[in-house]
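What follows is one chain in structure tokens, specifically the form predicted alone.
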Amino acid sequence: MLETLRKRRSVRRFKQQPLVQEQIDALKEAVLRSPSSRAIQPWRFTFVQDAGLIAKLAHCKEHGSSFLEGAPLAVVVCGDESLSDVWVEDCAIAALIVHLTAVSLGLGGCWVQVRKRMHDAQTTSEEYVRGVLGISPPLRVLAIVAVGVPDRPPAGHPVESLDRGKIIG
């Protein structure tokens, strides 16, 4: 897992190359792995492997989701706010699964924020996802991650470059 979190990432461009059916399958287990508060698991997953839906997606926010439009996966990370009052805490560590299994599988992310964020004016990103791929309450949109083979593969942080002055203690 160390070396996993050594090589992580964020990467915003990924060469045009669909993924393997193996690697959407671990994808998909990984992530309904995730541990979750009091095993509730509120949580609900989209993949998304449809150009048109992904180009759409890449609009949800008025800044940082275009990169959306050229991965080859979009996961859509939803929680049943009905269900859990830590949907938000659970939905967020699915996320990151998902995120750090692509890199164990010699893949690349990125996460796009979409609770509290907005589409333009007058609707929020959360609202214009509901709508492009047609999710309805009680689930909320939490995120969405983008899965895909990185265009260059990126260099992990240095360990010098960590702040151990965020460690107290």
Ligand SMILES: Cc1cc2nc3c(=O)[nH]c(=O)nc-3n(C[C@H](O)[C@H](O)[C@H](O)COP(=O)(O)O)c2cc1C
Contents of the next structure:
Amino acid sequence: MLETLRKRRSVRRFKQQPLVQEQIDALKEAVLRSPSSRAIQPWRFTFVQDAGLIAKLAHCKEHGSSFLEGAPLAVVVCGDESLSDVWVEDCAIAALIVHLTAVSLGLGGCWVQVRKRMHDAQTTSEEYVRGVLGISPPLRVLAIVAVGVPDRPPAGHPVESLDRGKIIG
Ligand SMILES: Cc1cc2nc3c(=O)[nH]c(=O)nc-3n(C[C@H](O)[C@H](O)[C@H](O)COP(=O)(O)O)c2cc1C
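Okay, that is the form predicted alone; can I get the form predicted in complex with this ligand now?
Whole complex next, starting from this chain.
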């Protein structure tokens, strides 16, 4: 795991190369192994590989989502807010597991924040994503994780760059 963390960066440029089924299956298995409060598992995932749908999802926000268009896979992380008061935490852990598993498979990825973001002046990013994918309440949309083969494998953060001051005790 530490080796995976040493390599991890947010990757936003991908090769035009589809993922193989074994990679998709590994990502699905990993995310279903996520911990959740009281083992409620309020999360639901949509693995989107359709290029047309991914292109629509790339417009979910005014900024910070357009790179999705070049990704062969978008994992939409949703949570059932009627099942758990900590669905946000559970879903954030699951989204990170998608990201880290991608890195461990030699792939790359990046989180696209959806919850509390706007598509335009009138429409939230959540409403927009709901419309694209037909997701209804009580499901909420937390984030989308883009996954693909990195255009250029990123270098992880150098150990000297880590801010040791964040560890306050
Ligand atoms: C909660 C969260 C939301 C994020 N939202 C976005 C986003 O909407 N668009 C984006 O391009 N990157 C997003 N990121 C990625 C961050 O920008 C990235 O992690 C940060 O710049 C540090 O870079 P690194 O991941 O390469 O270490 C998000 C990351 C987190 C954890």
